[in-house]
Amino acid sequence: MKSEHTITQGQLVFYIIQTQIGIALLSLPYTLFKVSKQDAWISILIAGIFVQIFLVIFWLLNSRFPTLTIYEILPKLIGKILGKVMVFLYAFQFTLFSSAVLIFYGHLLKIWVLENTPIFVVILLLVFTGVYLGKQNLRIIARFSVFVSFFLLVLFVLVALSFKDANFLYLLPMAKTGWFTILKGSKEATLAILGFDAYLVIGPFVQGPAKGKLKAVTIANLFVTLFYTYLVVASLAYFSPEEMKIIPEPILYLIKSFSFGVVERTDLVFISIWMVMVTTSFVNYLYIASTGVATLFGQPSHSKFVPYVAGVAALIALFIDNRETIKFFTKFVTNAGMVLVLFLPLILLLISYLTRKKETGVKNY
């Protein structure tokens, strides 16, 4: 395999962590307090522990199979024609995560930046340069993710800044929800923060051992799930719980308290490198279903397909332009994620197993 076409296990662990940290990272703290209340840190924990166990069945689904990607898997265990169109729901699906990038990012920037800027334009500036950045190879795309994820710093250093104004009685009882409640919030956690499904179609182009590649994407695993948990003990601990039922974005909230001389606005600063965050997260998702798209043409080059997936994205995205529209879309694609995203690969496995398939003559390199 050509190398720009593969990519180093340390860039996985970045392309993992990009992938998942983008839209949700504004509201999740927001989301999980509707459920979980104060114990919204323990559900984000417990969904860590749950991604975890997914990422487990994806490597060893990998391990199988270790040149192929989800796409080129499911014709071989489950039929040709069935496996077409599988494999069409899972592009479709991964459209429908870019849309839904598109639809909040396009939102949030209206209400917090541009007020009297159509909401479209701010779109299509994001789906320009997504198709740029998208019809890349992958070696590309993961040197991007390596290098907008050192921004994550800047984030981690401004929230450290509430904890001095912070209230941690705010958090206690722990456990005062109830299991169940906080269960149920994990289970949102989970689904806020999908994006090591990527590793389904990029685990085949990973350098390196198997063990090695599980390392990694457990690495990002870790990383994102201690990351969340300490940007919703910060919105807890500084939000009373009556602020946060009003706040839908509480980490620019926060953000924006703060003022460093000639640097009122701190929240639009953190809003531009956000964006750029968002822009790495829509481009690594333009990169999956666009390269299936291509394998259901039979096509080696998933750049020709860029623009038409981004352009349905787009598409849908415009279409969908008010508040309940897009509670309904979002509970739609995270309900449909879970189908495919999260047990269709356990049910794979299982079929590989007791069908005794796997890739043979071939080593993971």
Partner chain sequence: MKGLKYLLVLLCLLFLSGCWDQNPLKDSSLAMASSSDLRSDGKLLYAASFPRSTQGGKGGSQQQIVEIVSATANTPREAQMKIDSKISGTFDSSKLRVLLIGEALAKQDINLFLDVLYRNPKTALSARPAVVEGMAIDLINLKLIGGEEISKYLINSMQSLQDLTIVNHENIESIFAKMLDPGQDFLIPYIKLDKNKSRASVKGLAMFHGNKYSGKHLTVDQSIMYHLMENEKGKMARFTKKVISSPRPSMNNYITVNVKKMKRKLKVEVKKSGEINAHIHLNLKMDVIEYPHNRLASKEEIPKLNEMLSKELTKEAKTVIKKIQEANCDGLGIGRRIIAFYPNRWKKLNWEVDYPKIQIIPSVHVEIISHGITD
Second form
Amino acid sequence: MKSEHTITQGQLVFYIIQTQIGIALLSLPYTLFKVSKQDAWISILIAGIFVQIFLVIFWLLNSRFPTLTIYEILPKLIGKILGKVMVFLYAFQFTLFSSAVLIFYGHLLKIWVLENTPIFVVILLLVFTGVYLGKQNLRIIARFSVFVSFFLLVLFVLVALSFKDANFLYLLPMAKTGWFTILKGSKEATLAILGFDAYLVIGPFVQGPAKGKLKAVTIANLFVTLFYTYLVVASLAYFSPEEMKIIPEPILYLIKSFSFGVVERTDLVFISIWMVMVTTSFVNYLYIASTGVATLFGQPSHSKFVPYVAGVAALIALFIDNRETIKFFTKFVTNAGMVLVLFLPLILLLISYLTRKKETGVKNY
Amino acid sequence: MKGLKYLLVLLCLLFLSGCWDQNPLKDSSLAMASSSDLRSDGKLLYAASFPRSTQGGKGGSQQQIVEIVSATANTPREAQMKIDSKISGTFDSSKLRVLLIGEALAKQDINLFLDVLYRNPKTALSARPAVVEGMAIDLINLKLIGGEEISKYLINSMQSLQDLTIVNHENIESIFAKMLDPGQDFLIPYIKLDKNKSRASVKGLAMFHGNKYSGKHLTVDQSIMYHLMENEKGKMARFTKKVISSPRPSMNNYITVNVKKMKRKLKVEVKKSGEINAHIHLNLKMDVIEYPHNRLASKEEIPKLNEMLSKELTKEAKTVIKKIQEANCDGLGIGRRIIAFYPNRWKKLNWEVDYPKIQIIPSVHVEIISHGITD
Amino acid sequence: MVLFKKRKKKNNLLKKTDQTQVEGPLIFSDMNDNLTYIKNHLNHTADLKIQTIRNGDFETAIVFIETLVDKELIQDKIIDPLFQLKSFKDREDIATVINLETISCSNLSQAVNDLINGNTLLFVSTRAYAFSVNTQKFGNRSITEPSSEKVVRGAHDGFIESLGVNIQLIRKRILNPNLTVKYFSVGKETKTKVALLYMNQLANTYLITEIERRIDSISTDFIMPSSYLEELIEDSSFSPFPQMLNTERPDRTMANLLEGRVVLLVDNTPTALILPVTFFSFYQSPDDYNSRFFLGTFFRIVRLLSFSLAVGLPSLYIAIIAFHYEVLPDQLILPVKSSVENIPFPPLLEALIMLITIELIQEAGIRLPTTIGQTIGIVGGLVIGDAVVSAGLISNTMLVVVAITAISSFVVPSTEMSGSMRIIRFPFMLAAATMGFIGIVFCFMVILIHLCKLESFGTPYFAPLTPLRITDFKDSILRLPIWKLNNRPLDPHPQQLKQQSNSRDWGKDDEK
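Counterpart to the form predicted alone, namely the form predicted in complex with the partner chain:
Below is the entire complex, every chain and molecule, led by the chain shown above.
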């Protein structure tokens, strides 16, 4: 066991929360609304249930191989060569996630705050900050995640103010869009909920009994699902359905219309806090991806690979620069994420059960 | 060492990058109020007021002067660009507090000229729109006592009227939601210039249908009633009603009451026949604030007054309903309720045509609960 | 316990002789040879005094450096008794007449070392050994309250330049045999004495071995003040944050010792180095414990607020004025606008000019005598401030911002931390001037990441925030009543966490 890389279960909760909550936060109600209309909040709840199912699968896989990351499990189960290919795919997938973070963040800032600043400057700033943190060991990254979670409270309160002017009639009629549409809406949430897959990689570094780990990821999932539901309900109740259709970042628009005695344009405050969330998402993916690359090269430490992975992510992010390619990229990442992150672990688990392969000689504590 | 290196790189990045988005306060001209009018030739007449201060030197008081600049153009953005070339500093609409819309323009699609504000991330969405009788530019050109800036004057007066339940707190964000919703409409303050053109006063609420001004407005008393029916009350809601029919006009014949507490019930029901009925029931607990008769100690007086006031106010409410239905302005959001509770019925409705036809039945029940420190 | 203490002392003594043992010639039996050797070895320095006494059947030579010794002591305690001694048989004879700490030594180099330390050497004719008598003179200043760490209530004594007195000040406060002192001599040329103090059975043993290891590896020629030592053993010198707490207050030192921390004292320096520390240690003052806990908590929060003001306020102001003035409310924007309207400089330059002026005033104030220092403060603060505004160079609002910033940076009860804050704000300002709020957020994150990863002797620097430990808020960010603080803070990893059981047990008795 890599001793100084272990984290506590509490840190696991926040690590997963911070990986999940990030870029999609601002536009989630809009993307969901496009499909499931006023029932968007049911979609996100259902998405939460799906996440829970996958988390249980991950957890089962992790309990069969308590000290191995997904990268180390793969070669064991499906052979060395195929395993290596899959490790590469996984690492690349996580790199893609981190460049998705960069793309959305860069474009959002360009639209909302820094209209004239070249997008590469904004992206490079995040990349440098990300590399600085990403090079540290897991424990420090987790500490950072725990600390910045305080800011979620600020976001919570800011959004809570919107309920003053909310009109809950906009949420009605309830569940009238049809369950199939609602389910389809859940799929739209993929980009927002991705991040719990971090457990595949950091699961083995968590201290404590296996049951506690399941509890931790469940708490994280519950929190994120409820937080998202809260955001979706707030924006659904604040904007009329016709308005929702034309506002791509409802959360920001909602906060923008508040003004306090001392601060106006609250959205700037919100964006500043949101950027910290984005950084944690980026760094957490960066860490996971570079751990994969390190495993690929048989190196024990991930630090060396962080700048390279971040460089690749930045290159991809700089290359994709117009709305059409972003759309395509999002679709690609979402679908690839579905296959690799969600279904492959299930297959691995089945293989593991069928071939009765599991890690031996390690006490499952 | 590594930390330092990163910090250095970060700083270089920041430094070398320059400041593309710099937007210094001192180089900008802040428009606090704007007026938009439709000219007879179909072009837009746009004006904005810029408060400026002159440096009075050390210790000297700074003097506020207001500069009003106008331009004619096809779109608001074009007008802003024209104004920009006329003023020192860059035109900035992010601090806009009041949007004055001329009557003629309001009757067109107001979304067309609000769009520029919704699209810009810097706009203050808390700006208040208002319809001006006649030309809005006359109002923005108003010379006020002490050189007061027009937006300050209007905002202050609107805030006090909000306390009196005459004006609501609609801003351009909240009307946007209602404008786009088929089941809701909005009302915004209706301002009129006085005859001698020295003051402006709010004359009630302008009723909109969708994104167009219907050309009709509620009076001040009706606005209070409308707000009560909308379940919104400021600090006070006062009515002065004639309760004693005497042939001689006298102050004695009137009572002034203030609504202390209120309860509203709005029920929309769709009958099997498809007929739509809306019931609005208002339960008002009142405080008598002016009644020169001093007869409130007697037991019969208060129930009598209650009954009379209930009748008077129900009548008032009916007038309001009639007016908003005539204007085809669904300010109470009845359509929204049908969408929410009877989605199937809604699909068959043509709300544009059907709304004026539905039955809205108001009833007001008044209960006097206190009468100041005298009987 | 008594036994234990004795053994401890012996150990110390042994260690000391071990350290001072140097290779060199043995003492010659001819006294004159010895004296010549010493004279040559000390380069015939003028303050070396040799006095020979012929008395009875033996001859003695008293050697000392007159600038280091207490001459009266030598007269009373060495020369006078020697005259009374009529015959000399063996070492015991001398030891009984001289009522001072006397060691007999046989090594000449060691004897010279002792001489430099202020001892007096006593040679007896034809004997191949010498006596080294402790006759050091202490020219100490009196114990006064440290001027940089004043408190309103509480003890008013402070450390001085003598290691012995300083240890005494601490021992006086902790009457406990567990208080352990270890001596080191650091500096190849200066042989400065460094003392390591800790509570045995409380301070983490790993920590002590680690500190010993680090001190042992120092190979510098000399260490001047304690900050030399600090830079030689701290974890990361490139961090803007101080990783050891400097204090001149014995009470503060004592409290930290009892939390399981370790104290380093350097001879001739009136400051104690306390380690390991966290960020929040710098925001604690003995005053917090001398006032009621509401007040103590309030002051702590005010001090932490001062950190964010000192670091963030100028950058926030620059970002607002140069980028996002939309955040200002309607009523505020016009006054601010009219105050910045005619300023020729960009906000960043404006802020830099004023902040650097303030740094100048401060530096000038320190170097000058107190009376002139005050004048400089008045001239700088009032005259420049007023003139610069009426000349239209700097805006009123900027002056307000800079003044609040300057005051905030002096709130923290530690000069090092105050210095860090003054440095950190410059990158923040640059970032704000290039990218507004976004730049500030990035700077904030980099500082935060740095704080997360910074460790001081194995203790996370930003504890109890990262890693989060809410129970430790009780005495770091807040200051709860003393009886609430049943456990020590976790960050120095003390051997015993519990520091009291219920001290207010009497409450229960009253109820009965």
